[in-house]
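For reference, the chain that follows is the form predicted alone, supplied as structure tokens.
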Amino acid sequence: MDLDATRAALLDTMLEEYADRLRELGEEDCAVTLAYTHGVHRVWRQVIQMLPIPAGTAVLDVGTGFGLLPLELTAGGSLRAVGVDHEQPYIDHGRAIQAELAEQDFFASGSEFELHVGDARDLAFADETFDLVFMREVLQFIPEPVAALSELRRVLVPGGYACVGDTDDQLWITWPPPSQALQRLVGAVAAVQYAQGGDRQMGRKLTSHLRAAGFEINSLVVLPEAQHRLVAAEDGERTLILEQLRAARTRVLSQGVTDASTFDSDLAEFEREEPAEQFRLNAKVIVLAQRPEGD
């Protein structure tokens, strides 16, 4: 599967622009989300270009935020995507934003683009709907993988491929290592998220889950990204670091995993950080796995 260069930069202007609209209208969450998964979608388009996927797959994609899995797969080929996400208003953006994409003729003929509002762990659609589904970077969120993945295995066909990935937060190396500050911040991040039953190592136990739900292993493959790069305060990603972090807030406070002095303490100093070079080198586990034919 593989998108055209003129569509893949049609769809990166539009959702650049369209985050940069959500800022302007005040929903800031919203706009940190999409830019953030916009980035993990760029890479996941070497994953997507591995993988056979002819004119009539019915894909599922659980998690998708707003959608962009399905908006290029429906540009590249005449099939079904649907994306299932359980945040109503990434579900509406999604809509909006593929609105507009029809109005450029971005989509293949005779593809078809769904969105809804749904639960992984118990997904509306019969058994045995979709010949291939994709779930990334959701799993660590999860309290139960095991019945998320159980899912995805009964809306697949027998012989449907499940394509799962995930981050590990120990294969996330810096060089020099980031500032107390920023260690003490992301920590308080990653403190709720494992409060609420989430899992940072997820990575490593996808193919233990996966077996676990009934699924046979068919592929693991890690996906790598090395940078050395002069880290600034114009920097994009290190923005949006900081607009992540002011949109946490709420959320590590309501938790009491940090106080509000300390946290506001350490992002205005992380927010001072003088320009430094950086290598930086990271990783995301991905597997295909398969549900048994004749099961």
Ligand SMILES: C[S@@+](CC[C@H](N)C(=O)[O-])C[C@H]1O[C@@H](n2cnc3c(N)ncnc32)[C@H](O)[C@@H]1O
Contents of the next structure:
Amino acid sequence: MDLDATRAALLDTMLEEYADRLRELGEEDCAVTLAYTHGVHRVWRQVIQMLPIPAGTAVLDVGTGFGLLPLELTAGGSLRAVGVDHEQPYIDHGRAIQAELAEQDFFASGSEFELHVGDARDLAFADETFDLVFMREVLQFIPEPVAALSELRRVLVPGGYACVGDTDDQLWITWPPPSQALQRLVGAVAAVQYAQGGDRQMGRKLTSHLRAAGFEINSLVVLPEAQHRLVAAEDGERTLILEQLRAARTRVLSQGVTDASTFDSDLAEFEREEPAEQFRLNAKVIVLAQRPEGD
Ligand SMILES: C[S@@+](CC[C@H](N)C(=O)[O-])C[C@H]1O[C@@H](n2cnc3c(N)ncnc32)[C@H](O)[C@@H]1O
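Output the form predicted together with this ligand next; the form predicted alone has already been displayed.
Every component of the complex follows; first up is the chain already shown.
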């Protein structure tokens, strides 16, 4: 679909300002999630542009976070786009963002945007409600991925499409490699996710999980983002990693995957790291799958 560059720029500015406001309010977890998902969303714009999404399409985004995907889709065309997430604070902030954007004439005429609280594994929609369902960076957190994908299939019309994307830790490569301190910190956060039934190698498993849930695979892309840059103290990505680690501290310590003194000294060491040149490659796996006609 065509994305309007002016509206995309308006959305970007609005989201950056909103994340700053969340930081000022001390809502660390929300600020970090918004900043991270906004970065992912920018990369995904090229995928959205490749998808044929005609006017009148009913779209669902499962695990929508702040609703960035439905926000952008309803700015670009007269669609019905619905987002569902199990975190009430994300939905509340998404609705506040929607209200502010509506005042700036952001939405295409005839479009409908809705956000609801709900669980991916038990969607409160009738069978065959949507033409297109997205699930972006969510399956890695769900202990029963095939059950969640079967729910996606249930709410899709036969012949409808699911666009599912996720991360895979081995598609993140840097040179020079991360310091021992950073590796321990990132490993501790990943260990919490695994302990809660998540899977940080979800990217490579998407096609088999989708097939197990009754989908046909239409296409598979690996979307790379590569940079060679100087990672200075004020670097945006480095700042985001620091914010993510600070926000994860309580979760990591309560799960007992490391102790407070190791976590804090590793964090202090990472903060002290000298500016350095870095090559970085980060790739996302994205699969377009179809509910079979006549299913
Ligand atoms: C990394 S964020 C991605 C947000 C959004 N898909 C995006 O790309 O902007 C992961 C999201 O999945 C949501 N999530 C995780 N498990 C869920 C579940 N069982 N049901 C609904 N949402 C879930 C989280 O609350 C969070 O908002």
